[in-house]
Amino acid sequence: MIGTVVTQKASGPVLDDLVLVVPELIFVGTALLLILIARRIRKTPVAIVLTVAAAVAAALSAVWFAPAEPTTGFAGMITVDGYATFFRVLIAATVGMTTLLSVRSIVGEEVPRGDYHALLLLAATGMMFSASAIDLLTLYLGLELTTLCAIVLVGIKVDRPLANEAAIKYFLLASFASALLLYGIALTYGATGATDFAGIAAALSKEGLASAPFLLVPLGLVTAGLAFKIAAVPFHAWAPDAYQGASAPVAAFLAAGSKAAGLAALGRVCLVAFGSETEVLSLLLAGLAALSIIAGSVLALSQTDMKRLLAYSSIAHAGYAVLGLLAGTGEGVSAMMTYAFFYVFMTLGAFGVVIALGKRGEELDRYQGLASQRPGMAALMLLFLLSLTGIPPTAGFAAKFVIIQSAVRADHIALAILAVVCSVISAFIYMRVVVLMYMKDPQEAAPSRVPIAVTVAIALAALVTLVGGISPGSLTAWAVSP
């Protein structure tokens, strides 16, 4: 069980816990040489070459530190276990990845490459921090370290009025969100005197919501500042304006590393710290759950941004994501997992589609006749529209599946029958672009010459999106609970 996995060790010296944090160091190590050398490196691929390898470097890192037993360092703010291990090699494929699709962006406008890639760092730096948390304290640093470096990111071209709103309304609705988080943590350990999720989870067992309701205020303030981080109904109103906003990279960096970073937060929080609070808990989560997945597939059907529908796709996919913790087992948390590693990948993938072409890439009714002229990029653009629509033999069929039956196996089975009715209408969505691409004729040239990096980014995506679906334990048999 969850709950009682953590194996609790003396901190040892320094040293030792410094071991166990070496892929945030390599990422702050080279986000600080970035920042050091950034006037020298404004028209070399510098930036790139150093924040791939540091990428590699990092997941390479995750999995040979990565200690036989879980442990805990710090004094007791953050453990390293398969469930850190996980997410922390998913968020630096995720960096890497996203720093191959910034190419085109990077060098046909003038962004300061030394800044952007240390923003990317620090910002998945946040995010692996936040996967491996068992304390609230640390929770919230490592999601604000993300928040602060997205919103930065969101609007770095200055010279779009575009993006500058969309990192004000990102940073205001962010800033009202992680004040529910920070006063939801006041208020836990208000009610049971501790912030690690060992002590709380004690306290809990020992005082339940039966004799203390007024717990209920920090859990509710907790879950809410987290599923602002995922982009769950209701507090997705950021995600649409900043992924429109943002450059394409910057909005697949939040789509798909962003969310990653939030699951494994909620994971490990409702089923560690409130896991003895299943049943309020798992209320909580279905409401979130529906709400995400009802709002995302139906206000996707209005959209004619390409950024704009990914972005109400992926409040979609968070609350099927979601579907997975209800249960409040480990099985439950392996289905989160399994969706959450093929999502980052497909979503990568159709945003890749996207900054290849280009602004025709942006905008629906440009991919007319793209089939034509186009071909291969067409084809690759239908393989992911069916991976995030769930139809075999992709990956994202393997991940609704598994987590469709996490719910049924939970005995929710209207939140199961919803997913397979929400999914149907989000057939329709990706299928409008399909039309376009193959059965209208285009109305424009065929688009420039693709970067081999972001050609090489949308390859691996679509070889993991294929493989997910005819193999999915190949890739996931590693998504164990913490």
Contents of the next structure:
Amino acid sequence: MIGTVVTQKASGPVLDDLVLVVPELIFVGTALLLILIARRIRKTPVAIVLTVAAAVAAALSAVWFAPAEPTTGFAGMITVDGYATFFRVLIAATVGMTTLLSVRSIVGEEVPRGDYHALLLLAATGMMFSASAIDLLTLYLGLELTTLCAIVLVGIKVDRPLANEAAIKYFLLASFASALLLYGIALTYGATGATDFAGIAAALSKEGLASAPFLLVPLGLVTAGLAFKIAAVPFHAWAPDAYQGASAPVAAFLAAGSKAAGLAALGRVCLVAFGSETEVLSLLLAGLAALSIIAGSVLALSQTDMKRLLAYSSIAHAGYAVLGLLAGTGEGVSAMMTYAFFYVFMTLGAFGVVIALGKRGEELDRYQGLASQRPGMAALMLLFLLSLTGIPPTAGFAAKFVIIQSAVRADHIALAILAVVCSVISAFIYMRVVVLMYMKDPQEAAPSRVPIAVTVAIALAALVTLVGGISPGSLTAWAVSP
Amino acid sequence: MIGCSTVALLEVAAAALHNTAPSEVGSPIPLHWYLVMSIVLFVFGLAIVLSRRNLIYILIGIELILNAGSLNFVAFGSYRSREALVDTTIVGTFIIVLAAAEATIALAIVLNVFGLFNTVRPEDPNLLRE
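Pass me the form predicted in complex with its partner chain as well; I've looked at the form predicted alone already.
Now the complete complex, all chains and molecules, led by this one.
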């Protein structure tokens, strides 16, 4: 917006712009409707059906209304291109699956009806905006909308001390990080005179870091703010606490959706806005990636809480995904997109099994003997864990393959080796669960029946994980960088 | 560290001044003053967030950092052009609204935490453990 001359098209500019944000409009509309009728909803399934319908409609409309050429709208604040469409569909899928997964936690423990789903939808709207933003301000507002809704979602069970503690810890770190991000954006504007990505890139390529080393400050602040959103080390401290304190479906939503949106934002900022500063940027990102992969893999080894374990696993996976951004090329970004896509489904699947097992699923020790009691559920968990480790023929292998390939092409051989070594370390983490499930005798009664909605969501995640492992190209053909 | 970043920020200020011809819309107060003020706000906010052990104080510190960013925006805009001043003032308004939303959520959670744990120290609720 700032620093660019705006030329509006003559024919119906407002309508043209609105067509670009149909998925977001569907989400906002449904969320407002849910808030309006929240008191009149007698049965929770109404809200669930509405939210899932909105997610499906948003995904379909994101594809249906996708323009053939990248189109910018709202005076150059957002763009709809293949990159945005890819992440919009991914985020819509996340919302739909999270809603299905949260069926029991909403009915079982008293959560305000409608509010929960409205917050999910609004958070997803923010995620979609940050995926299509081409201006630092839209990006910031999108990320903030996501974060604020996510904080409320973490603490939505107001009388649970754990949830409240998680919410306040998440809030403190999240708002601190976003304040730093904002300061970085302000300095970027001061130094380059623009907040839109194209304007920043033009100003940077004219001056460059070589002639103006102080540009490192805004660059570092913006990268740090975005690294916080994907929970990369050293900005990861919030993730284990928030995941453990939140209910399992909310943790799944944070792990999948929030990370996908953060990666989408980081990818576009690194490739488009700071594209000319690849050397400095890839140094920063390489540090983030290496620390995240090491810390995530090593710290997960000692966890006994399943949600905490998956939190550290998600930190490591954020590190792997960032490897794709090191090269600063379109190819690397599309590797990152592939990784984000498969990661979302496998992590939703793993959280799905945790949710399906109820309280039992949240503690590692209580997985003992699950295979003899619930062979199907144990097999699905095995599939997701193999995928998280990166063992063929699962999607996790395909994802790790393309991402490590892109790191090698970017001449980060040491990082590629580190990634492989840490994959082996992470195998110990995930196989610990498998050993408990398959090689121990059950210590307690079989878990109760699983709601059909949860089963559907897990089956969907399993399908993507398998298909993605067998023919990754069929699912990631859409992973085109901006 | 704070000293280094202050020096770096002053360089940003110098370069911003160098790049933009001082226009007639600029206020009589030099840009440097705004930027020094913003750095002071930023450093105070940072110091509060890192050192105070009270949730309300930390919240105030975060607000200070947000306002430092907001002040930077408007200051840079006012030295660029009349249009930029309008644009950046809108940005400032957005940030105020956002800070209000953030404070609402924060205070709601702090109240609830106080009700449950009877404390406003951030390290006292410690049920979440490895």
